[in-house]
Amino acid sequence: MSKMKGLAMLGFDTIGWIEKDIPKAGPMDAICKPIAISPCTSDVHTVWEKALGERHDMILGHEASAEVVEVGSLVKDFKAGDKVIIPAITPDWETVESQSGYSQHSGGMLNGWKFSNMKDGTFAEYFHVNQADGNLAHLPDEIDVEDAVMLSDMVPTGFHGANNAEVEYGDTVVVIGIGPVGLMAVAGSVLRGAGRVFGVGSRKKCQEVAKFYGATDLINYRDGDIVDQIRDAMNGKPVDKVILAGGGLETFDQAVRMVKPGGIVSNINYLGTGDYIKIPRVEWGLGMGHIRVTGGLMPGGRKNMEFLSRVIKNGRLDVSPMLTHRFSKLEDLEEALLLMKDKPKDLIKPVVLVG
């Protein structure tokens, strides 16, 4: 067999099934077949918001647990038949950017993000993983394959938001957007010791799960300006940290208006539309308020997957409440992706079991 099928972006606003050659492994690479896959809001941004520009016949997807079917001659730690976690970000580890601590941008801005950005992704019968020894992680027996999919992107991105915010013991943290990434930002903030966590979102299911992960307060943006609501809850005082995991460009303005001098605004939201981010001059201390605004793509690679898998393996984190919709065959991917686009009220994250 030399051909495979995959769910692709055919062009702006259009997805469909296509046939392509099965990819080949270079000396350091691996070919994998998915066991479990999950679509992401990032796929929605890419196809329907035109966030990355034109992509024609590019197979979508960047979240999967998988089985290795072939490895290159120089791969040392993996072999055919191994069950693995696939990180959404698979850097080129020999680059200057990787050596400088920014592997996500190996070879250029966002170039560590290869699946469904620079090359075909995981929504296929087979997919290619570059530099397998650095970008695959063995799947522990104690972790279900569907839970492992959350380690591809949702857990590391949410935790990265908490890490970049430098959440400390006792901090008051606001997480704007409590979809799956925001929920993991709540969980990550709690694990880092946050004393109070506001979760901002309107969907009841997401609010319920935010409480499960440790949110102490829930704010619904449909009830009025979230800055006013949080200020009221804080008796007029600012918060320590804000993590942006949803919403649009307006969230930066809101975050700066609610955070304290010396606080941190940490963005992990994929900004799919718009041209400029506005920062309120006065609330930013006329540019001198020591309010740090940062944004970062999640770190990828093997080490991060192995470290985070310990958190699940040893009972520190249960990702199963996020998995609200389950499908049983590859062909269901299209329906699952459209669910992420339409976001029904009972949805957090769909998973497609194909192994």
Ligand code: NAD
Second form
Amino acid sequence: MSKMKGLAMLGFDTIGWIEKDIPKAGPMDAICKPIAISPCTSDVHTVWEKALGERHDMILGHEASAEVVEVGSLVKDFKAGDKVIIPAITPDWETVESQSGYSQHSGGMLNGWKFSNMKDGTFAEYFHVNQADGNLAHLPDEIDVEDAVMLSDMVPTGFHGANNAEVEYGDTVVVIGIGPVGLMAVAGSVLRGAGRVFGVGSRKKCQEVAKFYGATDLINYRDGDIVDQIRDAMNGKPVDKVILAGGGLETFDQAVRMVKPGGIVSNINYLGTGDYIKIPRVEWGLGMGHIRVTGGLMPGGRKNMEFLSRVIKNGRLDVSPMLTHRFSKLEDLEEALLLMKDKPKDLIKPVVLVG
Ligand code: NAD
Ligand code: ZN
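Now that you have shown the form predicted on its own, what about the form predicted together with the named molecule?
First the chain shown before, then all remaining chains and molecules of the complex.
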């Protein structure tokens, strides 16, 4: 058998099943077949918001747990039959950017993001992983194969938001947007010792799960200006950190208006539309407020996956409350992706068991 099928972006606004050759492994690479897969809001930005530009017949997806089916001659630590965690971001580890600590941008801006961006992704019977020893991680027996899919992107992205916000013991943290990424930013902030965590979101299901992960306050952006609501709850005081994981460009303005001098605004949202971000001059201390505004693509790679998997394996984080919709065959991916696009009220994350 040399052909496989996959769910692809056929062009802007269009997805469909296509047939392609099964990819081949270079000397350092691996070919994997998915065990469980999850669609991401980023796939939605890519197809329906034209965020990355045109892509033709590109297989979507960058989240999966998988089984290795073939490795290249130079791969040392993985072999056919191994169960693995697939990071959404698979950098080229020999690049100067990687050596400088920004592997996400290995070879150029965002170029560590290969699946469903620069090459075919995980929504297929087989997919290719570059630099297997640097990018795969063994899946511990104690972690469920569906839970493991949350290690691909949701856990590392949410935790990256908390890391970039430099959350410290006792910090007051606002997480704007409590979809799966924001929920993991709540969980990551709590693990880093935040004292008070505001979760900003409107859906009841997300609010419930935010509480589960340790949000102390829930703010609904449909109930009025969130800056006013948070300031009221804080008795007029600013917060220490803000993590942006949902909403649009306006959230930067809101964040700068609610954070303290010296505070940090940490964006992990994929800004799919718009041209410029506005920062309010006065609240930014006339340019002198020491408010840092930063944003980052999640770090991928083996070490990150191994470290984060310990957090789940040893019971410090339970990702299962995020898995609200379960499917049981590859063909169901289309429905799962459309769910991610339409975001019904009770949805956090769908997962498709295929292996
Ligand atoms: P999501 O759409 O499920 O969650 C975002 C939430 O924000 C939704 O529940 C939405 O209702 C809510 N929201 C909308 N407007 C809002 C507002 N004004 N204020 C507060 N909340 C508002 O998405 P997700 O899967 O949790 O992903 C969040 C973002 O992270 C997406 O843009 C995704 O593409 C991006 N992402 C980034 C990375 C990265 O590496 N930085 C990785 C994965 C995903
Ligand atoms: Zn993603």
